[in-house]
Amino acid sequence: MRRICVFALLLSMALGLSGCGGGTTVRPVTATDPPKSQSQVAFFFDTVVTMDVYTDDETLLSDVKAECERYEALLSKTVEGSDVWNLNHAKGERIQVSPETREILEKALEYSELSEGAFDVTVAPCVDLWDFSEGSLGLLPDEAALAQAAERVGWEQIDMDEEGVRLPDGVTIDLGAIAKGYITDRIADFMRRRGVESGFLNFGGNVLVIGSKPDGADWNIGIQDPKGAQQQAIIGALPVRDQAVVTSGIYERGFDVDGVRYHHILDTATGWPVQNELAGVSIIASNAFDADTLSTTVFAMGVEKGTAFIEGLEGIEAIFVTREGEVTWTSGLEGRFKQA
């Protein structure tokens, strides 16, 4: 799933992003200069990926692109032969999966249990009945078909053991609400191993920063105002370093019919879009894996239950924006989040 846009407020320097397909932006260096800025824009995981890192490693970003291609081939449900494709077409047979897929599924089951099913990757049969592409906006799925699909949803049906993973025939998974966070973390780890100490990654709204800016200052992440999405207005800014900020919201992928907003965050019990007071939720965590999973989970819970849930998790914070424009945040962000 794509995410509501979260972008960096680069107050003391600008990101030099190349055109789609990759490339680098460099500047002259001297013996005393820090590593140069290298930037790339590409399209992976059904979203735009931007990366701006400080490194003298001229092959780093091309190697990162190859890693992204590998993860897409491994985890996409639409790529024939991927782990997800194989599981969804196994007709009840147990399938061997990669360590990466197993790790993602283990995290998914952990949060499914914690959230009492508010997060559930087996919602795939319902997801498949919705089309939020531009040419299909305004078309609602058949109610009976959606109800039948919702009956097949249930995270408890995922059976993992040392022999592999088994889904009952008719049960399918969609890792769109969790895999992108996992991949963002792994790409950041890859960069760190190659010597990167400062960088900014945005995987379709999954923002992760490596270290601080080269001058030692925090990265300032702007949280988008849902009502001002087209103008990229913000509700506030948050200074971060070595952290991830991931947002889920109702307006980037969705449409309105008869005054009702239909969007891509689905109620796992019914298959219909979640209808509550929220327009967006931003999760701040030490890693994008947790932040990505929680942004969807907490959105489905609503403000009151979601706030209580996050307050019970160590090292995780959240910012909530309601459809009426009210902004609240968890206690750990007091004095840190600066509302516009």
Ligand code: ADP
Second form
Amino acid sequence: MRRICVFALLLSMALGLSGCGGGTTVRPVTATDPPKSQSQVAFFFDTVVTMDVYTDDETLLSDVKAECERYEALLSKTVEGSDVWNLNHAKGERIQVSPETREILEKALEYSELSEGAFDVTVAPCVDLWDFSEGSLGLLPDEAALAQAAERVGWEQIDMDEEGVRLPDGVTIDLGAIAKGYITDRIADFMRRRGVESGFLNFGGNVLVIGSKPDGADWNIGIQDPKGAQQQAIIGALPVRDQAVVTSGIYERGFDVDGVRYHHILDTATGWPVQNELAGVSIIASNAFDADTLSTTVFAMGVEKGTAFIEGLEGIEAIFVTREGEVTWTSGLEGRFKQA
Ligand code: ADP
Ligand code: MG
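Could you give the coordinates for the form predicted together with this ligand, as opposed to the form predicted on its own above?
Below: every chain and molecule of the assembly, starting with the one above.
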């Protein structure tokens, strides 16, 4: 199972949420009593999902888990009968997809165009030739096979109309860089509709906070040192409310061969991992859908191009950590991001 540790972890979560629910003192419930703290750790979407919410709704978290199962059945590449599985096995036929899948594909296409193909969900044939899972043997793919797979990559080939989606035979998709962000937002909406005003979600590095902490203070998000992922060293902290902080990097899923780091963000032109100065990038946005898509996109762009790109987008910020350990951030975080 994938390690729970992700770049972005909540510094103050334990402080804010522990100690609730275990008390022995009985006292009358008053109208001013804050909702109870409820937590859940689960494994979905090939990653660890943690949720900490303030609510008195006893069935909320089990209903959320059912929602996660529904999304998994819809969007997983490996679950037979999912939209993605159906598309990848359609052999050139146009097929109907759910509104959720359509929404994700529309966002994917938008960012493919913006990034000139650095972000591209049709990178799937290349992704399939790598194994970055926990138990990976760390083997490099066959060079010719990877080159052939890279030739099939190209977002312009996704043909979407009212009737459905058509991929040419041999073209497949992988929503690993975007679906978790979409799902995180949808789950947060689900919680809000059920009355949650304060909560913290971490879907495998997609952190989203609902509102502020129950005492009205900002949530304090620790940005993890990508190199110290196992030690959970922090490179800095960022106060947020009603925002998403999503991180992509090279140390969570990857391996070293002869001093080279091979990791799961691929150069869509070659199918080989992106080799630039970056170890990790965190995107701060109002929603996890954009932030997830951007974390992968901006990682592939590198520091210089990625910084300029984010500076051009309103309401979105980024924190970059290079392999050398240099930390930089976009102008909107001046005075807000506190480097450790
Ligand atoms: P994580 O899945 O750890 O949150 P990312 O959001 O950066 O990390 O997504 C990485 C995943 O996206 C890869 O595992 C792969 O499935 C897919 N992917 C890899 N390279 C690209 C790319 N250039 N464009 C779109 N998707 C990609
Ligand atoms: Mg991403």
